[in-house]
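The chain below stands alone, shown as structure tokens; this is the form predicted on its own.
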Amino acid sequence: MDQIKLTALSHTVVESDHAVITGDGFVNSVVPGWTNCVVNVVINEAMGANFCQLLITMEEAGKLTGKTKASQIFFYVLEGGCTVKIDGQETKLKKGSYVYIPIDKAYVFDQAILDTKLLTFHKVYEKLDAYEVPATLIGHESDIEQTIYCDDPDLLMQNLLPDMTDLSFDMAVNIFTYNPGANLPFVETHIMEHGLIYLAGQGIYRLADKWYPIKKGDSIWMAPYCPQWFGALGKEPAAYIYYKNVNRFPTIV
């Protein structure tokens, strides 16, 4: 006997201020300049959202040639490795490095590992008065300290970006680790919009008032005051890596 295929189903969720993206229906798209790859836009303005977040898997001879405008670009290595080229020069990428390219910035990815991964999140950029547009910046995760979050020595937060001293961005990238068992002191409910994919693990999310099983591989876009939690489930800890707007007047003046 045949057995029913049955293709209707999915744990993906798109609502008015969030989203849970689980790549089961993923549709290709094409990006001018970005050739023999493969991109998968998750998170953009179509859906209510004030960023744009993609998801790239370069093939053979798989290259992204392009130049920054109105909007900032953050690019993390998810798998694999490629080389990058800005301002003349190269540098290699492997898993958990990242890059940050400002606006009005040409770049080139290629020499890639076939199959490598590439996360981005894109920002209009909103200048500051009396501080300059921020420079390139190449760096990995190992790198960065691991600080302890709320108190919570089982909360692990990471900043990417020097935002917290740098008021020139005005975007975060931050990873944040749970250990097993742990999960977020307070339902947040706050201004900053979130887009995030996981790393690692996996655990409970609550949007809004609705929870959500998610597990690695899963993305969520969380719109300006939806009430978010998260716990992890499991013996392993869960992790992801996330965007969020920082730094600028909460209104115009």
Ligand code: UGY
Contents of the next structure:
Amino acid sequence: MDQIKLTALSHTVVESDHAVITGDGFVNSVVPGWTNCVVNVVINEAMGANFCQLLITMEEAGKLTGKTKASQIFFYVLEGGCTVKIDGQETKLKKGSYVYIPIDKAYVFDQAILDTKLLTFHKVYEKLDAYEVPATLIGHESDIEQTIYCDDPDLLMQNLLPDMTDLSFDMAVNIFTYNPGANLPFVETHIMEHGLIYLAGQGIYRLADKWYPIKKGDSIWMAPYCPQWFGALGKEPAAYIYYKNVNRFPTIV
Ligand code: UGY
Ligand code: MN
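For comparison with the form predicted on its own, provide the form predicted in complex with the ligand.
First the chain shown before, then all remaining chains and molecules of the complex.
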């Protein structure tokens, strides 16, 4: 018998304080200045978030030309490779490379391997008195030390930006790796907001009072104070790269 695909089904969930975006519902956006690429706005203000997370696939002759304004942008190479030009300096990027572009800075990404996939996090920069705006920063995840998280050697954290030691940064981007069977030691509930995408593995995420099976490629938004917990399943480590707002006064009053 012919199998009929039920097109009304999706694992994507959007709630007021969290979202799980599996990609099956993506509809592409056009971004002025970004040519020959497919752009999906995974998380942004329209959802209730205070930051933006995109997925970009660079096609034949794909090129991103732009200048940051009020928002800084963090780019991470999920697959493939390309070149970035900033301040007349050209740097080759490969899978695992990242580029932090501060406010008010022109950039060009091009010379991409076909179907290069980039992740971005965008946040309006909040300047701190007596601190300079951070400079452009280019790095690779393999150069970042893995540190033990919450005294559990099966929970490994990499801080891609120096936000722990440099208060001029108001955002953190970390890679969090869980060895098989590892889990967060408690249900976190905090003012900081998160956006993430899974780089590897699978497991169960608790968001608010719901439980979701999650795997490589899925994205999650967690609003401030959304209770959160994750446990890794399967035989390979689970890892996600995530955004967090940090280092600023906690109230406007
Ligand atoms: O940094 C964090 O808040 C992190 N442990 N949260 C999370 O992975 N959901
Ligand atoms: Mn958290």
